[in-house]
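Next comes just one chain, in structure tokens: the form predicted alone.
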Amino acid sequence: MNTGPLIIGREVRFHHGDSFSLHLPELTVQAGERLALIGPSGSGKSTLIDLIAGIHLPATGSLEVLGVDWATLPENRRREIRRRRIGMAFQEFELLDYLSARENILLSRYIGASNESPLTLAQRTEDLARAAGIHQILSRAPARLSQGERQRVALCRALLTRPPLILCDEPTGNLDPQSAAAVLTLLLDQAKRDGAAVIMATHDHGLLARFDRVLDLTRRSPAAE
């Protein structure tokens, strides 16, 4: 179990041509965190989830994820860590129409993303469904399913290979209340779990008790460069 900084950065900063800049003068984010990304829209909070998940590259300082230095490595072996070690769930949900909700979280063995056996993956996705309310639509397609159960069915599949760090880009914000709640709590108490470090971008103040540092990026903003 990892118990050292997972992220380490200094002095982040990227654009997107004249209109966005964020600057990140230092970030640390231990082993097991829970740390929530707040500010309004186009304050750079999933512009940080994706510098995190190595999809963006900072325009200059260093970003250290996992061990490793984004900038060091070429795409294809940043997508690879990603695959392997890194869980992300979204607003959109992203799954994929043509598999069922059970395939769907065991996508990680399809793409060769695990090297857990195809027995231990099966159960850990019972297991999942279970913890999640939703182990009786497995064999259902996206389409059958509600906004909550489709949420639900990414965040398993997030979880699927006990990754060290999740990333979750506004996982709740289509959700009602109560389905927010009960996703949020499946997120926190299998990461617990596992010892993973979780690092969630939403809107909802009403969710921040829930983690153990709140990062506002309002003054971090276009504005404030």
Contents of the next structure:
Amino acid sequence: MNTGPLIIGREVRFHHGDSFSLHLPELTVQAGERLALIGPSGSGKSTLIDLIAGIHLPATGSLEVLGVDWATLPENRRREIRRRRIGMAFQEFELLDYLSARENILLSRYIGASNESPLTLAQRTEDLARAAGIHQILSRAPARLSQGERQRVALCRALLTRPPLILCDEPTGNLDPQSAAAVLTLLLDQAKRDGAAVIMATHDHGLLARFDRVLDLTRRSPAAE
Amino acid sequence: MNAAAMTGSLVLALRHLRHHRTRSLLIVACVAAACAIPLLIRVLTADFQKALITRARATPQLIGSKGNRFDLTMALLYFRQVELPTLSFADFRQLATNGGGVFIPLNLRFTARHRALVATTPDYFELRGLRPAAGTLPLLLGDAVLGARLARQLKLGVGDSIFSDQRELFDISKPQSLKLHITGVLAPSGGPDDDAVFTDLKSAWILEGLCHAHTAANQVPERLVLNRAPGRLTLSEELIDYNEVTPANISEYHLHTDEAHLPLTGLIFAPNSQKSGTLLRSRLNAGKLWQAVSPMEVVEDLLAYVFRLRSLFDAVSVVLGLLTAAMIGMITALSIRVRSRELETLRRIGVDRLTIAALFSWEIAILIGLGAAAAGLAVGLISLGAPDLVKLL
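The block above covers the form predicted alone; next, return the form predicted together with its partner chain.
Zooming out: every chain and molecule, the one shown earlier first.
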């Protein structure tokens, strides 16, 4: 079993045209750690999330996530690891409008992201929904949910398979402070229960106190709190 | 892609199609139409061909006055109501006297309850192999026997009656309709005989106004009598509703013309030998009055037109199929564009390309499958009623 850091990055550089570049001399994230990414728009928070998820590959340097160097893996293998071992949540929730809230949470089951039985996943869905306070609206379509409810559904989707790493790209960006606090509590509590590391990009400095560490990308270099 | 993802992509496809049910139903309807139209044309033309050929094969030759051979064939084979130049009973007598086979006269100039009223001789029933399932064939003047389907549709049976249709409703000089007594119902034959009313030739001539009975003064209904004096009877202007042959007046019926003026629509000729058939045919066709046709030859000519038309429909069907395929392709391409955000989300959470491809493939397969099933169902149901539809052609 791998007991070392969950993420090890060295001299990670990423360019997007001439206008954007990201340089991380060093990045280490331990299992169960809670890391917040802050910085103004365009500082590279979402790009770093994508690099850690293996959606993009660094131009130079190495980035090892969950024990594998993304650069050594083909696209389909990277997708498989992301599908099975990384939970993801987004600012715009990205729920599928043709599925109910319950089916959205169970999306992992439909895309072959879990080996657990349908019964187990269904029970896990109920448990997560109850913890998130959305168990009574599981049969509703996303269009009939409030913003806060949608984000809680999206978080439950990310948490369903108990992934060791959860990546969140400004999940509270569209929520009022009360809903944002509730969503963050859900995320961090469930992650702690499952022993998952959480990396969350955010603009909301009021939430930073609840993280173990904050990475400020304003200067595009790591800065420990 | 594992089995769970395969099944899961099916579930997602079904959910997506259900969510966009109007669009899905529209595509299914288009696919169904594209599949069903050529199939239906095949089924109907095959049944049409079979019905025509079966009837034509069972009918050796047709004889009528010079005119359109298609009209003559469709009238004598299928009892189609077309105006044909008549020949006379005297013509029939003349041909029959010359021999060479059996001549069956037909008068098809009237209808009963809007179905063909076929006035003929017992030889017709013999030729067609028609047997009564109930009752007897027409034995007396004014008797009728019904085809099986007609009897079922009109809920009529032995002992009931059926009226001929009045041809000239507002011309009181024309004969009234005739009340026909149903003496039998034929067993089903699977052909046009099932939809016809059969009677004897003399009954048709009553309808022509060439055969009638004189009512004795003491048998006139009292409601029509205005004044009755010795040797003199004054009747009201009230119309007599219909004619009826009864045991009391049957012996009174008599013809008011000679055989040369008793009209027939045509004759069916069953020659004793191929030679006698060929001889009569060439003799009649060389003359100026009559024509003899082989129903098979006429039907083959008719089918040639049908097949030419079917080829046209086949070409239209191919175009329709291509257009439907193009429409599905365009809708899928448009759907991929409209769903780009959803696809990006799926990519970001790690769904592999095969699962995404399977999702779209399932959707297309389900739509085509449902369309094909709907087409199959429609064609199946219509095939069951194909004989009735062919009858309409």
